[in-house]
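The chain below stands alone and is given in C-alpha cells; this is the form predicted alone.
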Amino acid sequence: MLMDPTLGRVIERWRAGDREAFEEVIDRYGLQLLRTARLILRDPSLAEDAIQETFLKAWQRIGSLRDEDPGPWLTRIAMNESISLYRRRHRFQALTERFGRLSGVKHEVSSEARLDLTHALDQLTAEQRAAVALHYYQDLSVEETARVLKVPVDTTKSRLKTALRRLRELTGAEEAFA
C-alpha cells in the first residue's frame, strides 16, 4: 500500500538519518506495536524491551523499507522480537510442560481460570498468541495476518483455529468463540 506524501517526507528523512522524523515514526506507531507486544508476552516490561529492540532495528534497517506505509513492516519486525524474547524467557517453562506431558500428568484448570480469558491466552504459544492478536485485537484478515507474520495462509488459519480450540477448552466458552 502507498502511504500518504506526509508520511513519505517523514519516511525520506528518517533514511537520511533525520532522528526527529524517526521519533514521528516511533510517536505515531510506538503504541499500537506496544499493545502488539503486550498481547503476545502477557508482560508489560517484556513487551517494552521488545519494542525498544523493534525501533533498534527499524533504525538500523530503514534500507529495507520499500516505498509502502511502514506500519506492517514495523509490526513484522515487533511480532519477531516479541515471539523470540518470549522463547528465549521461556524455554526452561516449555521444557517443563513438555515434561510433564511426556510422564503423563495432565494439569487441571480451575474455574476461575477457566473464566480467566488473560490466563488462557497465557497458556498459547507465542505464535498462537501472534496470530490472535493480530487476527482479532487488530482486525488484520486472515491474509494481512499471515503477511504480516510472513507465513503461509494455511498456517495462520491452523494457529487461529489450534488457538480459539484451546482458548474453548481453557475457558468452557463453547459458544464464545465460535
Contents of the next structure:
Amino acid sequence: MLMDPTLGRVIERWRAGDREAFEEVIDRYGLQLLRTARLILRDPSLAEDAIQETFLKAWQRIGSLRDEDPGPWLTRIAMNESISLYRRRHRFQALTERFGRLSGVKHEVSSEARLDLTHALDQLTAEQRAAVALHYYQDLSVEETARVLKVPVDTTKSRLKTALRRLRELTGAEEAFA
Amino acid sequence: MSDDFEKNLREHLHSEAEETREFPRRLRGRIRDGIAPQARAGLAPQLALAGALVLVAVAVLAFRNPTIINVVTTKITQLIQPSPSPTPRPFLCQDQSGGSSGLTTQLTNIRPASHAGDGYDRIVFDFSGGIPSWDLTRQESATFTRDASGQQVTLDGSAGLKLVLRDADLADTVAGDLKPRFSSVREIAQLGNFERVLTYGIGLSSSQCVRVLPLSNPSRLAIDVATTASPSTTAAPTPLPTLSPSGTDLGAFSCLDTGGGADSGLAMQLTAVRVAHQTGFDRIVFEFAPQAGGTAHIPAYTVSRQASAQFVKDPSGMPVTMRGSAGLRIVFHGASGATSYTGSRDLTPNLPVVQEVEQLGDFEAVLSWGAGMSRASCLRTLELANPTRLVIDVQTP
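Given the form predicted alone above, I would also like to look at the protein as it appears in the form predicted in complex with its partner chain.
Okay, now the whole complex, with that chain kicking things off.
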C-alpha cells in the first residue's frame, strides 16, 4: 500500500529515532487500535496494556516495517498482543472453551437467558472477537482480516461464521430470521 | 450477504468502540516512558562509523602525544553528554547507573536545593572533568555502612540513596556532611573516599522515586528526588531491595546487572535447572556439561534485572508474562539445552521471591531463561566447577 508523502516523512523520522515523529504515529493510529483492542479484550485496562506493548514493540522493531502504511503492521502487532494477553489472563476459561468444543457440548440458550449484543460478544473467544472487530468494526475484507491475523482465509471465514451463529443464538436473533 | 443482524452488529461495535473517546494521556505517558531509554537504532550505523573515526583519530594523537588521551576523552564525554532535555526525564523507582570510566575528574562541590514547588529536591554534584562512572542505589533505611571501616552511620530520614562515584578525586572544599533538611532530602554524608572511589549516602524522609540528569558545561550530575508521589511516574514505587551484607563468605549481594563466563570453544550443554530456597536467598542453579571434545567452562552469561515479569521469547518475539512483578533475564552465549536438557522448561517453585523460571529461547547457541520474582531483589552469582554450574542467588526479605 502506498503511503502519503507526509506520513512517509514521519516514518523516516521515526526510523531515525525521532520520538516526536513516533508520537505523531500514536496520534494517527492509537485511538483506533485502542478501540479495537477493547472490543477484543472487553476490559479497558487490559486494552491499554495491549496497546502500550504494541507501541513499545513497534518502536523497537521499526526496522521490520517495509515501505508501507504502518497501519496494518501496527494492527497486526496489536491483535497479537490482545489475543495473547487475553489468553494469559483467561487460561482457565480458554481451557473450558476448548473442552466444550472438543466434547461437542452445545450451550443451549433459553429465551430468559438471551443477552444483549455486548454480553453476547463477551461469550465469544478472543480469536472470534478479533475477526469480528476487524471485519465489522475496522471494515477489513475477509482477506485483509486473515492477513492481519496471520491465519488462512478459510479459517477467518469459519471464525466469522461461527461467531455470527453464536451471537445470533445468544441474542435470540436466530429465531427472528428462522 | 450482509443482513440486518450484521448491520446491527456493525453499528453496535462502532457504538461500543466510541465509548473510548480519546487516547488516554496516561497511556501516552507510559509509552513515552517505555521508549525513553531506547537507543536510536536508526542512527546506529552512522554513530558507529563516527565513533570508529574518532577512535582512529585518538589513536593517532595518542601515538604522537600520550598525554592527549585524558584531554580528548574528557572533551568527548562532555560533547556526548546530553544537555537538559526539553522533555523532562521521568522519575524512576529503581536503581540507576551511568557516567564514563577512566576519566580524570574531581568532585568540586555538592549543592542541594529545594524545588518543592515543582515536586522535587535537587542535589547537584559538580565535577572539574567529565562525569565519572556512577551507581545510585535505593534502600529502605537511612542507615549506611562506611567504606573501609565498615562502621554503621544513620542519617536523618527513614530511607536512603547511596551514590558511588568511581575514578573520581575529591576537592578539599567539598563538605563531608550536609543537612539541608528539605521535605525529601534530609542529609548528604560522605561514606567513603578510598582509591578514587567516592561514596555518598543521602538520607530521605521517605522512599521516593528519583530522576538523574547528567549535565554538561560544566559537568555535573543532578539527582532529583521526588517530594510527593512523583507526577511523572506512572508506576507505583517498586519494592526496595535491601542492601545488607549476606553474612556469609559467598560474597555480597549487588543490586546491579551482572555477567561473566566465557564464550569459548564448543557450546556447553545445559543439563539441569534447579530452584530452591535457602536462608536469606532463593537459589537458581544452571548446570552444564561439555560436549564430546569440548572443555568444561561457564558459558558467557548476563543476568539482567527488570521491573516487570514480562519477557519476550527469543527468537519468536512472543510476549510471556511470568508470575510476580519483577524479573531477571539470564542469557548464555555458547550454550544450548536443545538435546541435553530434559527437565521442565517452566518451573513454578513459588519461593519467597522467585515465583517462576522459564526458558525464553534456545537458538543458535544463545540460551535464555527468565525468572519472575515477587519483588525487585539484589543478586549474587557464583561460578562453580565439578560439575560446571552458574548459581544465581536472589536475596529474600
